[in-house]
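Single chain ahead, by itself, as structure tokens, in the form predicted alone.
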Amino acid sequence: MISGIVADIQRASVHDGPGIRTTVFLKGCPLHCAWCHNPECIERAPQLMYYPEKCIGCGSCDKGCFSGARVICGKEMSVEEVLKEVLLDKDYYGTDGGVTFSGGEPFMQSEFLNALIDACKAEGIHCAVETSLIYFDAEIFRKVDLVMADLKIWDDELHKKYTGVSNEKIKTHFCQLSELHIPVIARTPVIPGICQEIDKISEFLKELSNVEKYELLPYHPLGGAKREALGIEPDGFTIPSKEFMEELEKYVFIRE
């Protein structure tokens, strides 16, 4: 029985691909993006998250936390257990929705991911994957209906500085996806204070015929509470202004 470590399953999501979706967050990621809003998904192993503001001082930690102050993020689940959760939303997917496998980096659990996709496709469910594109598995990519991938920073040295990895493989994998004619929604998180050369990213993506859309995602601080719960220092970044985002809108595109 194939199993993997799941951080969370969010039902009725409208932010992880088209339509209404079930998003399955898999733990584990080789990138360590300085602004990561899912820091609980970086480590593959289950982790304790502590929210002191929820603690009621009951003294029963050894029996399990009843207030939600101590949470274990990460649960081993089988393909069948995940599929059971996904199928709860199937009637709401319509023609556009489906399941999205996210993380973390879902390809870190490639055997589990592959089996999950097979199980969902057997049920006629649209499958999308959110990935950093640091890995490339053509067998899996050929099965999915949509890929959502980031090109975070154009300059390789800056990419290494802020994510811990080179972006050369990522750029190559974008091109390989184009050769496979797999639909892609490309995105760049906009992080004030970092020179991301979004104009160059946009031009690069326009040359790839399979990139259906290029989006800019403004930094948000939603990962702050989770970083604190994990005992990680604040990332120190700020939300970009509305005016700054409007200046960058000329670089986004939707392919006709």
Given for the second form:
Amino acid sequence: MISGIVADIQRASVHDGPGIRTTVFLKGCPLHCAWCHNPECIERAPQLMYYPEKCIGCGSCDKGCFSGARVICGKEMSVEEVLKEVLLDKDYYGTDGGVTFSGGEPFMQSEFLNALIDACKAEGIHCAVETSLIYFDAEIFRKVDLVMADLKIWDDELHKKYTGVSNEKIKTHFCQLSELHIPVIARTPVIPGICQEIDKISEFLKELSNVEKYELLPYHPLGGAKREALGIEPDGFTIPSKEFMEELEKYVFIRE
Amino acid sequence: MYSYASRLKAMRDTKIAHTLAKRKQNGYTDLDDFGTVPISEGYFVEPWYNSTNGSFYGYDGMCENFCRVLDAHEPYIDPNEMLCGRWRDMLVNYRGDLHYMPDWLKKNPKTQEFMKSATNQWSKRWDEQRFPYDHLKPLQEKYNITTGIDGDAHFACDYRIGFELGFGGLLKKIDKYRAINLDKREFYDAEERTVEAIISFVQRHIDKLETMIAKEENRAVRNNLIEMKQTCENIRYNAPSTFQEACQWTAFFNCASRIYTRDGAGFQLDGLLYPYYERDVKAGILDDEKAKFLIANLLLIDPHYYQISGVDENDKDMTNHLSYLILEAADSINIATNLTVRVHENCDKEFMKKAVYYLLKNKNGWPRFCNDKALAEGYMRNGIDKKTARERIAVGCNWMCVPGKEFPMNDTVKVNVAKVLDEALKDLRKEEIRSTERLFEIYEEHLKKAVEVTAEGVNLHIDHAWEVTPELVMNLMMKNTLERGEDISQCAELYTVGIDGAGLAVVADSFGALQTRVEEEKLLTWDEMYEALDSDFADERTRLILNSAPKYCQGGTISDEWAKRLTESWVRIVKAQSMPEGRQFIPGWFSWSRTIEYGSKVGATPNGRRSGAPISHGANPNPHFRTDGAPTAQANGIASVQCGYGNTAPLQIEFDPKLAADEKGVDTVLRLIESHFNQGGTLININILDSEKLLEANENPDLHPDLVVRVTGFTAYFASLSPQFRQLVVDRFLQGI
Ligand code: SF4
Ligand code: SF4
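Swap state to the form predicted in complex with its partner chain from the form predicted alone:
Once more the chain from above appears, this time first in line as the rest of the complex follows.
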């Protein structure tokens, strides 16, 4: 029985791909984006998160916490267990909705991911992945219905500085996806203060016929509370203004 | 400027001013807006009491006081509008029952004099001197039953009768049958006076319009007033013959029936008005812009429950051009409206999309959606034919009714199942071997008793309502009433009486928590659990152990299983309850907006709910049932607890999906609606709200006096709700983000 570490399963998600979806967050990511909105998904192993404001001071931590103050993020789950949860909303998926595997970097648990996709496909469920494209697994890419992939910063040095890895592989993987004609929605999280060179990213993506759409996602401080709960310093970034986003949108190519 | 657009804006502004003025006069009201206008200067009614307990009953009592209240109503005419008439005050205010009395009436010194005999008892609405039910009260209180005794107007008129006859035709009908049923003189006298009072209400509008016309200098306004006067004159006695006349006739009738017993049941709006629309358009006297304005005006006058779309008895789509105009009209005025779209797979898909579009665009809680398949097929299971089942339309908070034929008492009869659990827990404590299975047995024993005593109360009401609160206004548009000289409570064709359970999630989660935390995981013993309940959870950790157990609507949990089992049991017990004279109960799950009141009667429960805290709303899960608040999870859960006999277990969702009113947004919400209905769901109330606006309005309601929320089946202006109630809506909302 194949199993993996799941950080969370969110149902009725309407912003992680088309239609109504269930998003499965797999734990573990080789990148370390400074703005990471899911910092609890970077470590592969389960982690303790502590929310002091919820603590009632009962002093019985050893017997289990029921207040939500101490929670373990990350649970070993079998494919069947995940599938069971995914199937709960099957009636609501229709033809375009379905399941999105996100993370972390879902390809870090590629065997588990592969098995999950097989299981979902066998049930006729639309499968999408959200990936940093640091890995390239052609077998999986061929199976999924939609790939959402990030190209976060154009300049490699800056990319290394802010994510801990070079973007060379990522760019190559974008091209490889194109060769395989696998449809992609490309995205860039917009982080004010970092020279991401949206224009160059857009130029690059425009040439790839498989990139159906290029989207800018404004930085969201969602990860803040989770960073605190993990005992990590705040990331110090701010939300981009509406005007800034509108300005950047001008550089984003639109596929006819 | 006297364009439709500018007039609508002015009408909307007046509405907002009225909302604020009413709050000043009435204090907070956790009720439907009802479309009333503020009480005017010098308004006063001297009630006539015909009972020694300081109230009035029966044909003469109700008729006399109805005439007094209606006669005291000044005509309401706004030159911006095309329709006239509004109501301000209702009969029940004068029945010596302080519970119902609005602030403005209490403050009036003259009223205080008349009300010396008034007490704070419910009994004044029901004539307990003649029809006592003291023998039922102990059990009714024990199970916190909303008895339906003294309930009124929870059925629906067949407007076709009124449209066909007009007020004059109704008088003739009264005369005709008075000559046949010679022993029913009192009934016919009262009905005749009732109609005459409405006719003179219309006449007063004609008189006022005349003076206004004489003074009006603006030609466009003057022409409008002349047209209004002509319309009123045409329908004062005669049946309506144009679209405008049908709308105006409806407005007058609705004012009267609201004043009488707060009746809020409308009709199939796009069906009944369509022939008038078609005829007028052909005759060249009506265009779509005017039709929309008239509909908007009608919706402004009164937030009656109207159904639109759906299918006929042959499953043929009933959506027509007027259905679209109604949505556009509601959008143009965008106030609290109670439009329900009936959904069927044969219905025009574009229309459904448009309905959802307005829900997303305006974020004002309209329209709502009901599911034809589950409702019609369910109702047929009571032994009713398909044609009749299709006629049963959405005309109330949670309820459906066959216009003209049915006496369902819907939404007036409820059993607080959380209180039933409370009683069962007390009994289980005395037993040596305790288990959830044993608790369930005891719970069912109590539930049987609760349903039994509810039935006795309902039968008392049906047997004597005609002597206490005969429905003189609504009787005019019911079958058999005028024909036989009987009140509708005596002569309805269908007595399919709705009985709702309230507090499902509290009970399901309690059983779930006991099974997991006490029985399976043994984190607590039964004694420790009882101690926790006794002390109202003095130890917070114990409360959290219970409260964090798997909950109803999380999906595939033990509590989800319990909710299904509780539903099966509720349906079985309700349907097994025998009733006399062809009456039968129909089960549903619904609390209405009584969650605070019901909760105040229930001690601490094993789901970690503190003593006196509100119970769960309708068929909804408890707040914070999932961290992602997934509406699909809620919809799945609620689909699995449908009672299956044509009454509802509504899905009430409040959330901010951050979806634009574009194709993706509309498709997503429509998918949610259709999927829930495919699963057997019956009714959906969706509040799509702007979270920032809601939170701002909760801080300072006057910032957004136009904010409308669908509190339960009904909508209300957020600014009119009490702070406690506003918080409840906000709490419910946050879970859905
Ligand atoms: S068990 Fe939880 S609530 Fe109790 S002290 Fe530990 S962290 Fe706080
Ligand atoms: S790739 Fe995604 S999950 Fe990984 S560090 Fe970056 S933002 Fe976080």
